[in-house]
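Take a look at this single chain, the form predicted alone, given in structure tokens.
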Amino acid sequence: MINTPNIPLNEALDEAVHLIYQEHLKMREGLDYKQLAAVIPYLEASKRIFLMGMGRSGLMMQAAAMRLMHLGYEAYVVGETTTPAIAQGDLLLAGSGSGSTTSIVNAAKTAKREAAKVVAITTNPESLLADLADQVLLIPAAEKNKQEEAISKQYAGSLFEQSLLLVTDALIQVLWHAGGKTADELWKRHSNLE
């Protein structure tokens, strides 16, 4: 049984959970919306949509990629399978929180090689993903190699891959209302072999 010493579990859970919405709050005062309004033109010009994350940040471009093909992007999680190669035309957005992780600057790399688009969502301006980056949407939230209090109480990169989660799903809405497609329209694409 998990020992909260001094607190009944329900009331640390209820702790918990406004320290993380409070962070939140503060990360959505910080957040540039020049920066993430910024990314709408790159996602609109692209032909294709190359979604790429380590870990937990992966796990959240995943949800935004789903989210992008049911609003009728061709959307493609970088390392599946049935990803092909990227091109001129094409989009590469990444999420690293320190902006240096080796397999997504290298992707970054080869999409500029072949003429690609990059936008980073990072944590840091000064990383390598953010040089190679067209586009940079910098997250108000510390590195999950900095334990960086006055940021976060949260562990590792938590605000971070919450975070670029619910900027994904802000562009994703807006994006959906602009298209002016309703949600019956959307549910069409949605997965029926579940």
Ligand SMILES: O=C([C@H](O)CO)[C@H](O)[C@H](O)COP(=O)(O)O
The other form holds:
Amino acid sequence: MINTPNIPLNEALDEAVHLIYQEHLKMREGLDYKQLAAVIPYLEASKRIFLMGMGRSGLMMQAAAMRLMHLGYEAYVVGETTTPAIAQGDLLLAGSGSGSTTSIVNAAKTAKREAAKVVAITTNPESLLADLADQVLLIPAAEKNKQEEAISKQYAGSLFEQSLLLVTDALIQVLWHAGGKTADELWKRHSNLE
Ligand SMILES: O=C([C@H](O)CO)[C@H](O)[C@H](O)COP(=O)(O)O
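Just the form predicted alone so far, so send over the form predicted together with the named molecule.
To see the whole picture, the full complex is given below, headed by that same chain.
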């Protein structure tokens, strides 16, 4: 059994949930909603949407790709063997807290070379990824390798990665309601091979 000094395990877990919840409330206050809204025209105008992130950020981008597929967008996860080449008219939607993960920066360069658009979701406005992007959505969270206690007490980039799911789900929620489709209509697209 693990030992949580001076505090019962249940309380320690409740404190952790509370801490995460409070960090999200603060993150929400720091979000620039104009930037968030500015992502929508890119999603709507693109022929196909390529989503990319590495590690935990990548898992969040995969989750967003599934929802975009549910909404009827042609969405691909970069790195899947069946993902085609990006081209003009497409969008690379890249999530990277640091904005400096090599494979993501390289993918953004390729996307620009092919005249595709790039939207970056990041904590770092000075990053290579942000420089390359047509649109940046800045998440007020800590970078994975800077333990910035004032911004987040969670380990590494956890607050960013959680926020990535939150902001992409917020975009999807708004797009769903604006599209006027029922949940049942969307669900018909969900995998029947699970
Ligand atoms: O998996 C990750 C790590 O656990 C950080 O908390 C990151 O998501 C991965 O290393 C990618 O990093 P970023 O591109 O900086 O998001």
